[in-house]
Each structure stands twice: as C-alpha cells, then as structure tokens.
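Given next, in structure tokens, is a single chain: the form predicted on its own.
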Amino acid sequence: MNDTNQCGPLFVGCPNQGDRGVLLARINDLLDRRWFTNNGPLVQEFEQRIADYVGVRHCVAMCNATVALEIASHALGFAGEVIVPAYTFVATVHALQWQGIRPVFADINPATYNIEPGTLEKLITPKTTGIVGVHVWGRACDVEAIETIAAHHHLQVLFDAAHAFGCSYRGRMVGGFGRCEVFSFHATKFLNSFEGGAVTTNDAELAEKLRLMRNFGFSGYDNVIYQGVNGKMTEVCAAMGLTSLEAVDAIVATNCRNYDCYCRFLADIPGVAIIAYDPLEKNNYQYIIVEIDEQASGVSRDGLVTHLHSHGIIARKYFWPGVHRMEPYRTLQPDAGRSLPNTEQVSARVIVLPTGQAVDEVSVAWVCHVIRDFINCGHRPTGNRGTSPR
C-alpha cells in the first residue's frame, strides 16, 4: 500500500445509516399525518421501543442529549454544587453550569476512564446535592459504587450514558440505573436520530416531571402546571431513530469487525495500546480508543494526530484537555487540574479513531499503515515505506 488514501477521508464519528428505504417511508407517512411535533405517533413508538430495549419502565424522548441533561437535573433537583468527572464532553458540565450548579470535578480510573469511586467522598460538602457519574465510551461507571456512596449521603444520581446505548453493566443493560439515565442519539452516537436524547427511569413521577418539563409544563390545552422549556422530540427525527433501532445488530457487528481489525493491525506497534471491551458484557463498540506512550513509540500524540489529519483521516483527541482547562471552568477553577492528575495523563495520550458503517477493512488496514508508518520513521516525512498490514 503506497501513502496515498485509496479510502476517502475517514471521519471520527461518520454517521451510521439504517434502511434508506424504509427511513423515506417513514417520512412520507409522518407527511401525509401533518403531524410533525408535539409528542406525535412516532415519538411515542420510538420511546416505548426503547424503554423495552434497554429494560424499564419510562423513556421521555428529548431534542436532543443536552437538553435532556438540563432538565434531568432540574427535575432531580440538582442545586449547589453536583461532583461530575472533568474528563467529559462538555456537555455535562454545561448543563449543570447553566443553572447555576457548580460542578465539582472528580478525577477518573485510569483503567477504565470512567469517575474513580475512591474520591467522591472527599469532593462531597454540606452544598452538594448530586452525582453525575458518565459511562465513558460506553463502558459502564462502577454503578453500584457510586450508588453506595450516593445512599449515605442522600444525594441523587444521574448517569450520562450518551455513550452506552446497547451496553450492559454486570449483565443489566445500561439505562435503568440511578434515577435515571440520559441517552444521546445524536448523528456521531452508535444509534442516531439525526438530532435527538432521552432519558430513561424505572420512577413513573419523575418520568411524568420530565414530560411536563420538556413541553414547556403543558398537561392538556391551555393548562400550564410546571415549569418547562421546549425540548421535544420531532417526527422526523423518531422516525430516523426507529429505523436506525432497528439496524443496531448491523451496526454492532459492523462496529465489533472494524474493532477486531484494529486489535489486529495495531497490537505489535510499540507505544500504541487500543482499550479493551469486556466480552462478557453488551457492547456497542462504537468507539476506537488509542492511547499512545510518547517514550515507548517515539512520536508524539499530537505529532500523530496531525500526520493522521494530514493523511485524511480525521482522528479525534476526546475529551482533550478537559473540561476543567475549558471555559468558563479555567476561570472559575484555575486549580482544579492539581486533583485531576489521571484526567489530564489520560487527555494527553488519547487518540479516537474512525469506525462505523462508513468504514471497512480496507479502510482499518489504511489507517493502522499510517500509523506505523509514522512511528516507524520517527518524525521524518514519510514516503512509500511500510507495508500494508495483512
């Protein structure tokens, strides 16, 4: 294989696709309804579809996962402050500062990624009032550990799963811990509604809250109860998370062989390590996840992101550099990095690389040439040397 992409640029993130078919008649019906929004047939399929997919009760389908972690939190009562892992999307953090919550940030595992159990307790004051615990590219938080501690002190958990669709923890599918858990199905995420979030619960009064709270407090017409905001759902966007629900087993698979490739083409690379699923548990394997020793393989992460970037293949540095290094959190909590030793080791040396429908074995082998290509050669430009991996 020579250095010139015969693949096309490789995105982190490329959405997957169900059946275009059966997506455009979908839409056709929703058309022909006129019923585009306000909890509409559709909606109301795709939430009960995932409530029995990933086993409970209650599903309130939301525009998108952001929203549905503001009004989760509102509805959880979340106030003061709340501890949440500074290596996150932003998101979560933002959805907290938004109303005035002053996240407290917890340091991670570096094994697992996930926010490490051990120092919650030191985190928590007379002030706090909850813990977010982020299931970290879909596998899953030390769930019974955080609920443990959440117990004693009377605090109130929310997970944020918008990794973990289709994943399971101790063989219970994520979804149904804490009071509740918030999903994502935006277009980067293993399963997509073009734009869109929920949040999933087993608690029937606060699923009744969070329908309240999306549709701007209405119950009936001209009969406004609660406090809310707009943060429904649309037709079209059930109608392309129903037909991508019903492509997961394709997309897993799919996922599980690019991941399969790159244990493969990857494992005997000096200084590059790919994470490890669990294969007792449900995985989507939506995720690539590389971390590069900087001693061990002699180049930099950011020296081989930009060479990947270079080669047209668009890796990602998630979640660098964290969230406590971006604002306005640099501001308001200059010293926070002092506690967070793992988070900034582990944001230094991630790279994710591209997966999904939009790629193939073809694409895997091109990828993992680059990358050994470069590392082989140290910093230098790099002509027509390597080989491909077989």
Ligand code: T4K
Second form
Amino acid sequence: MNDTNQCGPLFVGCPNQGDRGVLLARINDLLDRRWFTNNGPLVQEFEQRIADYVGVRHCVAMCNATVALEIASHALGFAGEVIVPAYTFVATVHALQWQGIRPVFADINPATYNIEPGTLEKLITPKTTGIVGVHVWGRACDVEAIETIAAHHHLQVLFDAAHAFGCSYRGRMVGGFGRCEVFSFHATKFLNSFEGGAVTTNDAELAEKLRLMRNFGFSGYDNVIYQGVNGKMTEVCAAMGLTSLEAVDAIVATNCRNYDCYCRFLADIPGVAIIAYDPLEKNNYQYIIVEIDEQASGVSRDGLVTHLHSHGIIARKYFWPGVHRMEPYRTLQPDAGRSLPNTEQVSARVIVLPTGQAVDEVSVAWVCHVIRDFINCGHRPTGNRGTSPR
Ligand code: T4K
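What would the structure be for the form predicted in complex with the ligand, rather than the form predicted on its own?
And the full complex, kicking off with our chain again.
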C-alpha cells in the first residue's frame, strides 16, 4: 500500500445523504409555501413516517435530541436524582443537570457498553425519580431488566435512543420502550435531518404534553398551559429527514458492507477487536467500534488515534473520558469513577472508525492498513494503495 492517503480525509460522522434532487424539490416546495417552521406539513409528514417505521403511536419531532431529552425529562416529572450511565455522550447527562436534576452514574456492562441492570438497585434512594438507559451504538439496553426494576420502585424510564434508529430489541423496533424514547437526527447520525431529534411514545397524553412543551407550552392562541421551550423542528430539517428516511435501506447496506470489510481486514491484528452486532436483531451498523488491548497490540489507544489522524483518518475516542470526568460532574462528584470500573476501562480502550456513505471498501482497506502497520511495525505504512491489506 502507498504511504500517502489517496482516499481524502476520512471523518467519523461524515453525513449520509438521500436523493439530492428529491431534497431540493422539497426545499423548493417549502419556499413556495412560505411555511418554514411551527409544525409545518413536512414536520407532520416526517413524524407520521417515523412513527410508522418504528411501529409506535406517536412521534414528536424536535430541533435536536438534547432539547428532546430535556423536554422529555421535564414532561416525565424527573426531579431529585435520576440514574444514568457515564458512558454516553455528555448531552444525555447535561439534559438532566440543566434542569437541576442530580445525575447518579451507573456502571455499564463491558460486553454491551450499556447500563448494567445489576448495579441499579443500590443506586436507588428516596430521591430517585427515574432511569435513563442509553442504547449505545444502537445495541439495545437490557430493556426488560431495567423496566422491571423501575416498576418495582415506581420509577419512570426514558431511553436515549440517539444511536438506535432502525435497531431492534427482541424483534421489536426501538422507539416504543420505557415511557418514551429519544432519537437524534443530527448530521452524524444514521438518519439525519441536518439537526433534529424526536420523542416517540405509545402514550397519547404524554405525546400531547411533549407537543405543547416544545412550543413554549402554548395550547392554542394566547393560552399557555405548561412551562415550555422552543424545541421545534424546522421544515427544511424535516425535508432532509424525509429524504434520509427514504434512503435508509441503501445506507444500511453500505454500512453493513463497510462493517464486513472492517471485520475481515482487522480479524488477525493482535489486540484489535471490533464489536459484534447480534444478527438476530436489526441494527443500522452506523458505528465501527474497536477496542484496543494495549498489552496484546503493543501500542497505546491514544497513540494509534494520533497516528490515524496524522494519516487523515479522523477516528474518535467516544466516550472518553466518561461524562463523570467532564465538568461540572468531575467537580460535583469527584469520586464517581471509583464505582464505574467498566466505564473507565471501556472508555480507555475504544476507537470509533469512519463509515457511512462517504466510506468505500478501498477506504476501509486503507484505514485497516494504517492500523495494522502501526501495530506490526510501529512505523509509517508502506505498500500500494488499493490492494488488500492482508
Ligand atoms: N445522546 C447520545 C447518546 C448522543 O450520542 C448524542 C449526540 C445526543 C444524545 C445528542 O444528540 P443531538 O442533540 O446532537 O441531536 C457529535 C454530534 O454532534 C452528536 O450529535 C453526537 N451525539 C456525538 C456522538 O457526536 P461532536 O462534538 O463529537 O461533534 P464534532 O463536531 O466533533 O463532529 C463529529 C464528527 O462528524 C467529526 O469527525 C466531523 C464529522 N462531521 C460532522 C458534521 C456536523 C462531518 O463530517 N460533517 C458534518 O456536517 O458530537
């Protein structure tokens, strides 16, 4: 393989896109209609189609998942303490802290990266009002165990499904679990609406409350019945979301192809393990996650990431160093790490590699070649680009 990257820069999170012509036609229409936001026809169509896809009764589109998490937490009456993993994007926890709710960090299962239900009971106090589970990388939480514990203690459950659009748990699509679930449609996500999010639920009363709260709490002209914010999705974002939704089958196929290529090309590199997706469940394969065993590979995770960056491969270390080690949590809860050994270990080992429509088999081969060469030789890659790295 050639020493230089001829694939161009490769970014984790480079957006997937649907049909550009269809998107531009939708944007033309909305410009002609002169209805740009505030529950317009494209937002309503997007909500209906997301609800149908997920198999849930209600979908309330929002401007992003962070605001959706805040609104959902508020609508559920979260207060006092809420249990949440620290191995997540900081937005999950900020959404609670922003409302004066104390996040109580639960450790994860190192095999799934999801909240470990076995840790929950001992974290529950008289102040606990809820549990937020995160379906990390689209692999669903142990929903049943979490819901059982929550029901026993009269707690509400919210799932952060930011990564999990198009994924399933025991054959049922993510979106209908807990009291509600929150999707992200950010540019970097499997399905994107530029920026966007949604809360899905089967609870009609909750859905109505969410709808009003995302629009300042207005219930008809001049009548505010809840404390609300501006959480509305715009028409142009819904246009992008609808167009992306029409492309999800093609995007999954591309992601699967890339995932298979990574599995093949990384298979015999010592100390590099790619996470598995359960073939019996649906997944969007949006994330290529590898764990680096520093002893077995002989290299440091951080050294490898720096090396990848120097070759134009913008790999990421999500979710290092863990939310508990970010502000304000590290100041408020300086000892949290002591009870989060799996979070600490996993966040120190993970690398996220580029995939999605911007990545092809040649790019995957290049990324794997750079990794292999760094581990095997500890020096810059050599060889001809375009040939198999194995
Ligand atoms: N819950 C969970 C579990 C989440 O992972 C997230 C978001 C949320 C909640 C909140 O959802 P939103 O409120 O965003 O809807 C990025 C995304 O901004 C964020 O949505 C995502 N998770 C998180 C995991 O990744 P950053 O701070 O790492 O973004 P940034 O600017 O470093 O970009 C990420 C990568 O994507 C880079 O390699 C560049 C590439 N990129 C990005 C954009 C926006 C592109 O190539 N093109 C683009 O247009 O957070």
